[in-house]
Amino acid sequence: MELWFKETHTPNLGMVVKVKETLHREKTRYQDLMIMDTYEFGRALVLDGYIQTTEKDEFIYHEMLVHVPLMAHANPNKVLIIGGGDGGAIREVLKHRKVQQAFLVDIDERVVATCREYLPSLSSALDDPRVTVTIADGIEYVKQFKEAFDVIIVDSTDPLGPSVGLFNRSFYESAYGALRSGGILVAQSEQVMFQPDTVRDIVTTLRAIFPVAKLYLAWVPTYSAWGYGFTIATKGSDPAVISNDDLEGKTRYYSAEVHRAAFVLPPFVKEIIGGE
């Protein structure tokens, strides 16, 4: 019996994958986890139905999420990730030799160890000395600070369950205030265009907290049938420049070019999030 997974991305439109095998679920107190093994994308990370990371395609989100803040960050030294329990957010954090410290803050603990067990090439980085991980809200571990951070990484689930509150304003205002003078935040801001709405909102909202917002996009073939959006904001500098040349491990999809690209928007997103 052949065995396929459905993911439903709008009410009209879905993706499926051929599965080899489930290898873990479990229900955790936050939401329902699974690894599963795939034919096409490898070892997959699915919560409460959706894929968050596969082992073919990860580095390019990965890559994205990470190295375009910190490449336009010119001292990116303290850097800390909301979410990203599967470990590759901080795998790419650490290939910028300036990241003295750096910080992953997960709700679900369970998320964190089932990667470390299933998924070690995205995880392997947890173990780095310059790595703290601590299980919480992030939305209330971010209040805590003032001005602490360089680059905060927001790597969260779609705005479901859990992970509600990290698109809403209140948990932007904190993140601007844990931000220090020059710092940067990055948000996974879902599909531009199956999801236009919740884009627009993420970066209407940014806007009107951080003197610069902008979208860029990349091309995950997991979580589109078209360009995924990343919205970046910060304290005042263009993150589409780069001021940074510390990085220094190796990349598959990001680079100057592409991060220069990104940025460049066709005028239906132009159009959606109202302007550049």
Ligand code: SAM
The other form holds:
Amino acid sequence: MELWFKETHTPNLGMVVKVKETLHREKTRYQDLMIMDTYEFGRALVLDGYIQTTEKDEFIYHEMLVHVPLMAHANPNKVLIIGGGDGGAIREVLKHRKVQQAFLVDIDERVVATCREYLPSLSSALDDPRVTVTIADGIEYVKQFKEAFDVIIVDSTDPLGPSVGLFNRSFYESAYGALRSGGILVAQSEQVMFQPDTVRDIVTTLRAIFPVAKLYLAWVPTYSAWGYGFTIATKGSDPAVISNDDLEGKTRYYSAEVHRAAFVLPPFVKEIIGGE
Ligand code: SAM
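Got the form predicted on its own; any chance of the form predicted in complex with the named molecule too?
In what comes next, the whole complex appears, and the chain from above leads the way.
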């Protein structure tokens, strides 16, 4: 008997993935959590019916979420990740020699524990001495800080359930206050082709708070392939310009050329966000 996982990206579009085995399934305090082993993408974390990350293509998303802001910042000593309980973003952050402290704040301890067990290629860095993992609501967490971080990375689920508040103005204003001078925020921003309104709202809101806010793109096969958006906001610098050279270790998608090219937006995308 064949087993298929179906995920809808819009009411009229979906993706099916053939499944070898469901390795884990539970209802946590916040979300429905599943780890499945698939033929095409290896193991995958699924939350509330949406694929979050897979062994096969997670490197694209995590490299582009992390190395663009960290390479655009001259001295990223203190980095905060909100969400990211699978550990993939932290693993990439630790490839930067200048990072002295990395804080991960995820609301759901079961995501962290389950990814430690089933997704070691992502979660292995969570035990690094530079890393502090806190189980808390990122919305409340950032409110405690004033000018404390150089980079804030929002690696949240889609704007559903506990993530909704991570897409609104008051959270971004708290994050602005928690950033040091020269600070940079990046937020995973959904899919330009199928969630243009969400992308537009994120870019517009950040532009109202930060002096600079730009969209850049990558293609992530499990997130409807082309045009996955990342919105990066700075306290003045141009994030398309690479400001440091401390990235150690191999990357398979990110490079200086890819960094610069990611900010080159097709005319229809510029139209969605009201200009680059
Ligand atoms: N890489 C995935 C993506 O691209 O969509 C998401 C990574 S990670 C699995 C998303 C994490 O956000 C989940 O572990 C979830 O528990 C966490 N999360 C959701 N709302 C949150 C909140 N308000 N504060 C902190 N973490 C939150």
